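As structure tokens, one chain now follows by itself in the form predicted alone.
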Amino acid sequence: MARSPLVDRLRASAPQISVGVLTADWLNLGSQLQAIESAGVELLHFDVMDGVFCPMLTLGAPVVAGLKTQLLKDVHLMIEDPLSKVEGFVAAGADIITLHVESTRHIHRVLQAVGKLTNANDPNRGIVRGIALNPGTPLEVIDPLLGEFEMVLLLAVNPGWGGQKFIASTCDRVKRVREMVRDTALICVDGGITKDNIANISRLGADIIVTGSAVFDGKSPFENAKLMMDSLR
């Protein structure tokens, strides 16, 4: 299947943030979306969880929809069988699909079917198509795969929760992820970032960083993605 032409757009920005939109002052979200993209980010991330493959329940396709923005949506989805859902989110504006390969199966059948679906923002735009790993899963799992992703997230904590800390063999798998995948995908670390952790996390290679809470914190969204955007450099 041809890769998609966001590959390119985002390994051109690289590295980049994308901010957690779980995090935010919900009554304000306009306002806070217009400040994240003033400090130069370009992607919004969602973390979808459906209470059975992880412990929380969160927020679904018509949300991702609902929320009317210019940034690219990066959906991240920690939910059970995903196959007959993934339509669904890709209608809803997902640019970027991002599936755990512990959450089916037949993860290369799901990975095959996303990859069929068309951008509903731009049909020229495509879908990157993300595979996701949790901290205890074997990076081996990454090999039979090759060819049906473009992007790698590494989990640095259990997916289900905020607040939790940076695991530290992330680093490792970092490079080493980096070693087998080479510049055939993009590198995305997601868990337990914060504004002293992310230029360590860069120089590892990675291209894509998510975070949430260090930007979304009460006070300044624009001030700390200015900041973390900053730190990349």
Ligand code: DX5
Second form
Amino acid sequence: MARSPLVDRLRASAPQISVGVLTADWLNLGSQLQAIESAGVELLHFDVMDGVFCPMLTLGAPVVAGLKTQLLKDVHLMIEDPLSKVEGFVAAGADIITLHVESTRHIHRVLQAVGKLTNANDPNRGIVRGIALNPGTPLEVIDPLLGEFEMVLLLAVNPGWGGQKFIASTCDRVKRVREMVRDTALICVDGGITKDNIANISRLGADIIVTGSAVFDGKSPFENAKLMMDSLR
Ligand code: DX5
Ligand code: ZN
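Having seen the form predicted alone, please provide the structure of the form predicted in complex with the named molecule.
Every component of the complex follows; first up is the chain already shown.
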């Protein structure tokens, strides 16, 4: 794995959760983010959808930049033509930037381009480059990209919405990706995570587990985040 302070930090705090901001109560966003931070959360997950790569249209770089927070910004791009847009998301403060292998003919070129960019929050921190795979994408796509990414995100639902049901075949995919990347990359699982399945998924070898609707369910985000993190220990 490319050594950068950020990769080392994420490795040291694994397994951990990355909380999806989309399902938060946006009228009370400040207090909701404070609540998860005081529960010990380090990562805030932004689901960027362009209404083309996947059905929903969500948020863009100005929203990533506009949320002033100490949380690390984990930006999951579900967009077409990422090459022309990655720079804007890095300038907006992305610490982790994840690209879908299905979203471009030139994933290797996009990863190389991101590798030349500097973290806008702290130039010494480094950027974590993630590659994301939809549930139907063969894992072999990872092989020629080894060395050009620091994280693999396995989607456990089809991209589009929070609150979907976890696709069971993801479990086997997590184990297989761990064998393929060994310790050269972090593994992230995103979609359909609940209080009931999170412990099992972390045991399979996931370093980062994205959770949106299970933390922001209208009850206490502090209690929810704490409970989910406690399930990882
Ligand atoms: C899928 C999104 C979601 C989201 C997590 O397009 O990437 O998976 O982050 O949402 P929940 O935790 O509600 O499944
Ligand atoms: Zn996501």
